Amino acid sequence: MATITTPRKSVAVNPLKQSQPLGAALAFLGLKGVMPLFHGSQGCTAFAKVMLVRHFREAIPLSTTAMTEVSTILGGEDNVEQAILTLVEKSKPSMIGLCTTGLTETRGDDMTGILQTIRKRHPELHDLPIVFASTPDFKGALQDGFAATVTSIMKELPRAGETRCNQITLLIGSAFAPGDVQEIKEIVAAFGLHAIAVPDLSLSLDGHLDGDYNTVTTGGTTLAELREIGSSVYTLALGESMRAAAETLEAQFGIPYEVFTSLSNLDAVDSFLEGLADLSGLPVPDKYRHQRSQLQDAMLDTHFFFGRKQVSLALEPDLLWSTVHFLQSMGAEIRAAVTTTKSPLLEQLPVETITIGDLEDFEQLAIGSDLLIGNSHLAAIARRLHLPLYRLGFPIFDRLGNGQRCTVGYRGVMQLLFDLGNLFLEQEEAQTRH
């Protein structure tokens, strides 16, 4: 069991974590026709929008209730009402995703009561789903906001229906990029199963050109699909942070679930495919049997470069869990593990110590490593320590293709092996030259 440490500093120096509202916005962006709405100041929304645009290099729909000093003191009900009515008039969203920020959470706005009052005053909003998620950015991190939003979606939108024996629900955590979601959906479809993925970033932030300009998301899980989730025969929760959302579906509709904490190493992918085979009654397709043999060969080719290497990671808990297990399966050793927020997984990680801290803590702990893994904010640390950096997580703003990257399934794990193996190989060649 790992020892969890939290440095007792009065401030975060060089912060690692991203805010809960940013995670909420990312989750809402995986729904089709949605407009995420931040209940807070314009600055909170602008910051989140910049982060998302830089990472995905896509147009990001994001709106704000534009709270000022006066409205914060007097109450934000009028701002919420005006923002919703303006969005309905100008953007015509299928859904509105409303989340709070530190400003309004500190004041303590009664959001449930505010929404009920607004609906009473405006009957035309009766059929418009407004999903609310409480996401204070003075606690938790991106993963927490993302998970809270998915749980709120599961509470608000699915409806009971007759069970469909080939329909399953995929609850996909914040650790999975749009390319990962696409690969997961293709694997599920190969077993003859119809999957409703929530949120489905592979249709909204995968990087594609649309014919017309839209003010809301153009792809993702549709409202009709969200309504049908109550008819699914099973729920697959991908990432420990999705457990609460899966439990919500079980409590409401009696749908059983299973949590897969990783899809990024051989054993994890094997378990996932075995689970799909059990659900569908079909054998694992030959395509994936062949990919598995390719991955085994790739592991043989690359394990010489991973053995006994010291790796330091700064990642959200779900992503930290899967990456640590991937590295250890290849013989690498964890020098330092820094994360952003609490998770039940952390104590179970097979490392000595995990620090819930910032990048100042990470830089001190990472001295003596062979490789750093984390987002683009680690680049300056990598230069100071003269170490290679593998960019993973959010945000990545100094590399292209973040909407297409895949690190799950046999194919994704194989690519991850080659990418990291090549970094180790380059490092050895550089050391030889010097």
Second form
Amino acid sequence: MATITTPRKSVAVNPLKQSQPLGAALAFLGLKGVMPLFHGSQGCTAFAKVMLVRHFREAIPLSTTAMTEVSTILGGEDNVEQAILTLVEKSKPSMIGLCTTGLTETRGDDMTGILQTIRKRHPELHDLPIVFASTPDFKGALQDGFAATVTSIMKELPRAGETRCNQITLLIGSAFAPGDVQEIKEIVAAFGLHAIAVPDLSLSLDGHLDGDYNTVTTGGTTLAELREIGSSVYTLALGESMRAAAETLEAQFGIPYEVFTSLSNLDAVDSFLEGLADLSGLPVPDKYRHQRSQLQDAMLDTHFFFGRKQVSLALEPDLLWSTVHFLQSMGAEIRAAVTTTKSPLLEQLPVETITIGDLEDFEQLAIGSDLLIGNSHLAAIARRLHLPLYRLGFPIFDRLGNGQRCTVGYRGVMQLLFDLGNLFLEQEEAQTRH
Amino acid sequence: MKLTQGKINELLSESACEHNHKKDGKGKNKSCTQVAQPGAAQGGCAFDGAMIALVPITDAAHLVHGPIACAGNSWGSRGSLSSGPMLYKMGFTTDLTENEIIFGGEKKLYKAILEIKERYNPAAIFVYSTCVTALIGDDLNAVCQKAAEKTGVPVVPVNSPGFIGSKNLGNRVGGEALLEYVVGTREPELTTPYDINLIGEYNIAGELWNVLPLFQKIGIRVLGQITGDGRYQDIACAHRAKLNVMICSKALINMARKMEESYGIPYIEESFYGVEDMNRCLRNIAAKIGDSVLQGRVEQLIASEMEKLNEALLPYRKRLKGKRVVLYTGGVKSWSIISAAKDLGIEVCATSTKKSTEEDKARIKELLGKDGIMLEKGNAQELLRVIAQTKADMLIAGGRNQYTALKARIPFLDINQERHHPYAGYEGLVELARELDEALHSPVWQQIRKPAPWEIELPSVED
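Could you present the same protein in the form predicted in complex with its partner chain, rather than the form predicted on its own shown above?
Every component of the complex follows; first up is the chain already shown.
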């Protein structure tokens, strides 16, 4: 059981947290043909876009209602309307993902009302879904904005339908990278299940080269798939933050769900596969039985390097949870855990204290560690503390391949073991040479 | 600095900016004053611009008064380099919560400034307001003044809520803050007749370090670096310089003009990109403040640099000759880079003139030749169309368009503030040549344009 502390100070120094709208954008980007739209000043969009472009090294569709001082005082309705009409004309999206920002939440724009008026005034938009999520910058963090958006998508798009006994819905939280999503989908498909993954970043931000230039996402969950979610027989919520979205589906369509808080250690992958075997009525495929034995062998080879190692983490709650469990499953110890926002998981984490704070807090707490884990902003801290850094989370500017990174399933866990194990190994060799 | 509508209008209609020189009401470029279009706007906000202009002051703390997005999505990621202090790379924000939105954020801001002073002891603290703190009516100036009195450290309010306008306007807001609170507040230990300020050079990727040694060689001293690799103290003394040299930017022209008015410092507009421009820059500085001795030293330096440069560029010139590029970038860079490209034997077949002034455009026309295309407006699709139409070999543009080009399988070079390579000065031109050569001649192009063997249609058997 962990004690949660929030340092009492007036200034955040080197923030770890990213804002809710950024999370919303990321969630929307996992839908096909979508144009995410921030209702705020043009800077809100520009900053988020730069972050996403630098992390994924991809073109990122993201637009703005371009609020000005005057429109903020008068209300944003005209800007929202004009933005939607312009996007429809120029980009022909099959969906628009609208979210608020600190600016428009402070002003208090009545978004439901605004959308109703726009719909009334423009019957031609009838077939265009506009999914709305409320994501003020002054509350929560990226993970919350992502979760709120998935919940909105689940509330607004699925339709009731006859249950299909091999169709399941995967709600995939912000802790999972496109490479993770791809691995998860492959595992599920190996059980003969037809999965609708939401959001499906593995088709949009995975990094792939295709034909023409596009102003909206070229891959992701399609609108047709989203509509059919009401026919799924089960929901697998991946990451605690996906619980609310799964509950929405249960409330609307009576679809039962299970939350998997991690897919990044042997036990976690075991129970996921067991769950899939139960759902499908099929045995675990040979491929995964073999992979499991490979992972166990890798655990043997690497455990020398993990035992009693002191690791400090700065990650969002869901990712913190799965990474802490992974490390502890290998005998490593948690020196410091800093996170961005509240989560029911935090108290249950088997570490002494968890700090909801910034990287100034982290830098002090991490002294004496063997390894740091977190986003690229930790690089400067790692240099100052002369410690190795494993980059995980968002944003990662100084490493390639963020769209393909996979740390889930037996194979992903094995890769994670090797990557971290090599860092420990390198450190030990450097020390013996001195 | 109180940011009234009058002040904003003044910055928008900056008289020294050629965008505002009406020619019978025609030909006026509206890029400074144009309002961002909902659904179409792409650029950053005024807050972004203010930070771009001021964050390169390396020994200051830059505190963002607002909710997490403004600082959280931007801190530490700007490309300006420092030769010393690293404080400017740290992200400070009041990270406002719902509580302060309702009850006001002034108290938290005041305490935040005190905490920064206590823990980091900065040379100065720049405090940036944002949309939200402007909206809830926090009195930035009053809090900064009180905190400055309490801490004894300069606390500079920068009234830069994003919604007042574009990045360009934000640059000027940053400049205004320097004029009002910093420049002229201290005296330099010594002055020389050869003191200049550089204005609008942000030391992206260390570009300044390609140029400073040149100044040193001829005996020019850069007093205030505004703001690349800048120090608070030096900028505070900048009013004692003999000449302001504006680099590649109309954005801080308000500073140059007002320093001329207040301190009688003349200014010239120069560029560090390309041989011609670099030479001209050195000559113009010498002509403005120097005597024949200094001018002689400049000619000597140019001659020796040119010799070295020609030798270094020889292999690249051969490989780059006749290559065709499309250039998409703002303002002055639209012509200064053409000039650099021409030095390398590269043909610029199209360039953007979106943010260029009439004067810029005239220069572009001259440099481009008769077949060159001037892109008045541009989005990704338009760019790709022009590249196809002109059969260009590559796109040179800002990072935002990197994936526009790459996804279309077109070589790309980043020229804006996110770039990682310094292209200024003589050494910079060699770097530019090397990067262009690498981008154009990489073996990947052939491979990524090649269809899979099973996608190649065979001629049908019946023929």
